[in-house]
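The chain below stands alone and is given as structure tokens, in the form predicted alone.
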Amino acid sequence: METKNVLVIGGGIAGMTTAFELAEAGLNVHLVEKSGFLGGHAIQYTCKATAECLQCGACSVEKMLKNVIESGNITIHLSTEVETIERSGGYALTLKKSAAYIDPAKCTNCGVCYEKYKGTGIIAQGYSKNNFPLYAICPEKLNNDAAALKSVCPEGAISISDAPSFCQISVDAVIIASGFAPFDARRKGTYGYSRFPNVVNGLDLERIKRQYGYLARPSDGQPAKKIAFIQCVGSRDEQLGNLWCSQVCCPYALRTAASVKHKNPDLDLTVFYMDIQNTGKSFPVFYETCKDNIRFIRSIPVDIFPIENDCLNIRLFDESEGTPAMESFDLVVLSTGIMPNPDNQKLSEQMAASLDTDGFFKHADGLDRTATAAEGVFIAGTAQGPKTIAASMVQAGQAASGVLKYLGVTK
């Protein structure tokens, strides 16, 4: 029986786990990333294991790399899009790879490109040790830097190129795992985010862990003492048509407060919240003994002000007096919420599968998820709605599952 083919759209989590289990059935998979690197938004996570695993998933997403980098029969294509696509029996596409790139059957992850360029924007590293190679060129930034860029590399792996390469490839399934886009603070703007330096995202937070290793005011680097953490930041908005819950914001702050509090005791972490989902049968025990050590105010704050020492005022309701308050802290975490990925039209359009309402792929089955109404396509994770790692996960191996059923292959 001839082996079948299928395309793979998104290198994050879900991407990775249908592309993985398809290749475990003997199927020839062509897993296409945009970026420079997989692992998508979840690679960039860190552990926030306590003195027990608190069931994050970050493990799981470096896992999943490995596996996905170690497997034969998946070709991997980053900094790469779909160019075009046509319907001939299965589907026949056109990728197109981005201009600049670094060879990886050359490169050695020397870091020397990195550490030239450190800070200009011009190299981006990996965020895991699986990616390989660990280093991607931005073209966007490269200017005139092109050809001294393409001589540092000692092992002659940097290729500049005037044009973007394509190639051809047919297939007979198409699974689109396009991810999710965070939101962008700045829509907030009474919140500051951008202007004030020490307020950040979830995803600014977990380079700051990465980079210090602890809790780090980016204004100056010294360790937070007194944190918040504003819940729904973009997500449940009516102001912004955003009405849906992003199912991830909960427990990943209550996840990296509770780490960052088993590491050290004398923080004081506080959060603000609507109110908090239940994300697993476990969730809410943890949440009561989250309680124990984490102040839980149910109101969202409206403002955030700057004050000296780039300490943040934040206006709020006092529960107990009932009146309007005034505090401040020192660092400021807003939990953004998943929106769709902005390449969902253009992929919609181009594969006929229908997005819904707010921008995500609509399923056509309701009792099969990962279903399109465009035959042959598929979806899974959050390019069909918000997930946690887990929930993204279960997904992709049930979109692999039609796949193989739809071209009727047996494991």
Second form
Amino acid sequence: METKNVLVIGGGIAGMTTAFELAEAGLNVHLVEKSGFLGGHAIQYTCKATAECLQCGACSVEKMLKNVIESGNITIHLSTEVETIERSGGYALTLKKSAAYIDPAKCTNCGVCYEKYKGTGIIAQGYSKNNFPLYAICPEKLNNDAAALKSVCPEGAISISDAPSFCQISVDAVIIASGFAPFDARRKGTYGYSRFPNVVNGLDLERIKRQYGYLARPSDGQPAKKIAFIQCVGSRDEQLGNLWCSQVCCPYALRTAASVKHKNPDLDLTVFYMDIQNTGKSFPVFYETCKDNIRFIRSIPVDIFPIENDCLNIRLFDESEGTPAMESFDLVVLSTGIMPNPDNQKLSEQMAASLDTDGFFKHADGLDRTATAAEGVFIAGTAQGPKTIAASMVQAGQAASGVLKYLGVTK
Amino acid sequence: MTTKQQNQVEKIHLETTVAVIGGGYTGMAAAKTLAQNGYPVILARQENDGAWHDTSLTGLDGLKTLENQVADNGPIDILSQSTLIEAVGVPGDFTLTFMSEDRRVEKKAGAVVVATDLSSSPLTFIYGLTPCASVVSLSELESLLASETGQKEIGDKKKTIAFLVGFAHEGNPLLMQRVLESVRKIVEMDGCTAYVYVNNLKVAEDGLERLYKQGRDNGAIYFKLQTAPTVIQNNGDLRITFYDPVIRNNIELSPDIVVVEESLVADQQNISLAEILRIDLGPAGFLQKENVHRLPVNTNREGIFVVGGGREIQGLSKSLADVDNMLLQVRQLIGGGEKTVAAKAVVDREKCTICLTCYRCCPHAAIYWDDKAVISPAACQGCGICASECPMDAIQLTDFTDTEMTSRIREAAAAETKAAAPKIIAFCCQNSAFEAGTAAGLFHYDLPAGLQIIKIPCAGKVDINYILNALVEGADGVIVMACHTGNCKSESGNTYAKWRINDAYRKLEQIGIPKNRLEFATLASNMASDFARIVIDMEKRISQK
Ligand SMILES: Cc1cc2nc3c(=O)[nH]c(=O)nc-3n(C[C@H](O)[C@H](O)[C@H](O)COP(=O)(O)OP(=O)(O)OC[C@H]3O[C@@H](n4cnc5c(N)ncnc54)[C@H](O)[C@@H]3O)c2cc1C
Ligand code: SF4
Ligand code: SF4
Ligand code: SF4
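Please supply the corresponding structure for the form predicted together with the partner chain (the preceding block corresponds to the form predicted alone).
Zooming out: every chain and molecule, the one shown earlier first.
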């Protein structure tokens, strides 16, 4: 039988896992990733181990990235998007590659471009050693200095043209794994995100931990001592119309809290919440140890305002006391959740796969959440709805299985 | 590849039959899928398999329909009333013994799929309540709501129904979904009211938050409490009370029916299955540890898979996703029954005295014996724990032979460095610290000038000799870097490493080498900055002397 070709849209954990499973099954995979790096959101997460691994899954993303780059059957298209798609037995596609990119055939990962443009945001550095090239151009930051940027690379690997380039491929099936968009915390105006330096979101939290190894205050880089986590920011929010639980913010907040507390038992940690969601099989035991080390207050704060020394006052209604309360913290973490990727709209039209009322991809079959109503088009990961890394991997495996069945490789 | 390794590539035959243990919905779906794909199936069932399963998507008849399909399926050999009592062999060649209807039955299988169900029981007693017409379990309410007479009974009498959820145990989205569905049905009946007393609402599943809101929009009332309310049952009369801090008063309710939550737990059988199949038992009696190095359906043993409620509390759609994943893994392992494999570890038959140390320590159960120990190339993960534990030095890894390791250590100790810089040799597990260490270099973190990284397949491969050799050959410091507890791909490699380090400390003491020249640390692959910090700290410490 001639080798079948499959397109995977999105190189996060879901897309990488599907691509790898299909490659292992002997198919040719085109993995199309819009950004300059594979790995999606989860490649930037830090390890949350205490004296033992807490199964956050972050390191499994590293591993899958390694699998993907070492696999011989996957063609990786970075800084690329699907421009057009046409049904023709299978699918005929035009891929659009960004006008500005770093050529992997020439780049030696020397880092000269990154050093030179540090602070400008024009050159981004990947999070994993398995990101190759380790650097990427951020087209939206690029101004008129294209020529200067090009000449900075001693290997001539920086390619900037006036227009994007296009290439044609044809495939037999498509998997949409375009992931999620993190909630924009500025939309919860009363929390002052982006106005107060020491109010951070979930992704900032990961970046801070990666950079400092502890929870530092962005205002001065000093270790925070008294830290608040506010849960459900953007999720389970009727006012915003976001009627879903993001499923990952309780787990990441609790694991991060447990891990920083383990490293520094003097930290004073408080979690403001509505309901705590489970983290995995060992949750009942884990939750008990959390309760011993972390203060849990069942209330979602009303607002936050700054006080001296860039500290923050949180105002809330304490339900267990039945009274309004106020307390100050050094650092406030907003546990922001999973929102539909704004690209879903366009992808949905291109692929003729519909979205649900929330803007995630709709599955056509309750028993199989990877199936869409469009023939030969499958979904995996957070493109379909909020889920953890592990759950994204299971769904990705199922999507790969669905593709094999659709293509007649399995029954 | 060296010629030596090429010689160890062999073609093996694998039995294509797959044994499925557990005949509930997931087990039958697994059997059906495997059979459709040309794998003959042995389906070991027990009387009450499928007694509890998630019916939210298939309705009550789903199980029956599937049962008929499986019964009519030629390649599925159903062993009814069967319990697994013994399992020997390796992937591609397992021999399983069942007690089936009081007979001993022996079967050959290439792979084993464990598909035990969840089991459920009422938790009425934890609330101190006695089951009766007005104190019912969630399942009983569900059957009432599913029957016409039940609906009439509740609807016509405009009943007030109270639910108790999340106080007897933590709860989970699967139970929550059933509560929310029942609440929705009740409040849609004219004149009926639902009150839910709940601890944490477990809504981390598609659609549950919306379902929760729907119920509230239709009048359902939720009281979120940290501890259970007081429930007094006086014959048929019920009274529920709790203190509300906001209004500073007791809130009291006399419902017509109290619905009590149920448990949803792992099958008791898992414990003995884990022992017989030599797979790890995870938290709360579920099979396999939550080791992120493995795909979710894989276990510590190649060729043994766990799907559905056997590994986690999960509903039908997720259990079926497991089945699809399992098919991918079975295809990769067995394919069409023939496979070329390269040996990762080999036993020197001259040296082996069949002491069976290796058999006992292999975390992947890859070792069996004829008149000497034999390593199954299909099962071995190449961790090297056996090689380091073998008292006769009879086992060598093909990619990390002792000879190669010794010369690697010598080279590292002899490497040129800046005059004053102490020489540090770091033995790094390829799954974690080696990745972190390479990343630390690539990201230009400050690293000791005299650092030499030696890649090892697993920290469990660090022989005490490696450590002593490194120090003797001239290293100023040695550090062994393993995965975090619970994150070792071979489960116990980090534990073995730790033991050996402690042995080494004792030896160092005897020869008078200061203890601070040897260190043990754990890392994950994504911890480049921590890697840098740990080795720099060590450099500082030995420089101070
Ligand atoms: C703050 C935070 C912390 C978290 N912590 C944890 C945790 O500790 N453990 C855990 O299990 N989960 C955690 N999660 C959840 C985790 O991030 C997701 O489960 C995971 O990232 C989902 O992977 P994905 O592949 O579906 O999506 P993504 O990670 O979003 O990947 C999607 C990829 O597709 C690309 N893409 C998007 N649109 C297009 C397009 N049009 N064309 C081509 N490519 C496109 C994107 O660039 C991206 O690379 C966390 C989530 C958040 C928000
Ligand atoms: S805590 Fe997370 S990153 Fe760290 S070892 Fe465990 S799964 Fe990996
Ligand atoms: S996981 Fe926790 S914080 Fe996130 S939306 Fe759900 S309940 Fe809120
Ligand atoms: S190398 Fe590891 S997996 Fe292989 S036989 Fe030895 S102990 Fe078992």
